[in-house]
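The chain below stands alone and is given as structure tokens, in the form predicted on its own.
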Amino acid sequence: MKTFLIFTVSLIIITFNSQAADLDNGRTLHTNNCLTCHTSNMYTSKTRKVHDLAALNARVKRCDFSLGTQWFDDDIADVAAYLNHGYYKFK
């Protein structure tokens, strides 16, 4: 029975972090792509058009497809929460 508790936690954990954005990966995504049109001032402009979660990721999938990326929908997650996670602090 304890073996079995063991597993059904680990297989949570594993699950869990599965679906966890990569921030690493968000981070090398925006650098190799987002830059070519932003600089990181307009993330932190009083003017940005920005200002909710949902907005951040709507505006990441409008430039994945400005841009012809064609990211998964979990590169668009991980950028979207890097760029969160850095500069706009939504929960």
Ligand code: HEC
Contents of the next structure:
Amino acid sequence: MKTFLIFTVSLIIITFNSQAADLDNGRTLHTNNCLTCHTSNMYTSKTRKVHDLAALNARVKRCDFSLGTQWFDDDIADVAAYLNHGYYKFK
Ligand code: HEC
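Form predicted on its own done; form predicted in complex with the ligand now:
Next comes the full complex, and the chain you just saw is listed first.
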């Protein structure tokens, strides 16, 4: 019984972790936290500095850090995915 329970819980955790990025979570976090220093115009500006997914993730991480929100990696990934989906559109 105990083994079965551990197996089931592990399966749930694995399934949960392998889910695609949660764009709704990303949007909510971004709207509630990220528009105090800059607007979203920056993401579509001709002079934007982020040119690939890795840089986008790094930038979200850095801005999260300066904001002091201490998001989990999953939240960073959700916000980066949301920004990519809505603005950057990197492949
Ligand atoms: C404390 C102020 C501040 C907050 C809050 C902030 N940012 Fe930023 N962000 C900046 C600054 C300053 C830059 C421009 C840096 C540069 O030009 O090199 C920037 C740039 C960016 C860029 C890159 C834009 C480009 O050039 O393509 C992204 C993406 C970004 N921020 C995302 C976020 C996200 C996501 C959040 C919420 C966690 C956030 N920012 C919150 C200050 C902030």
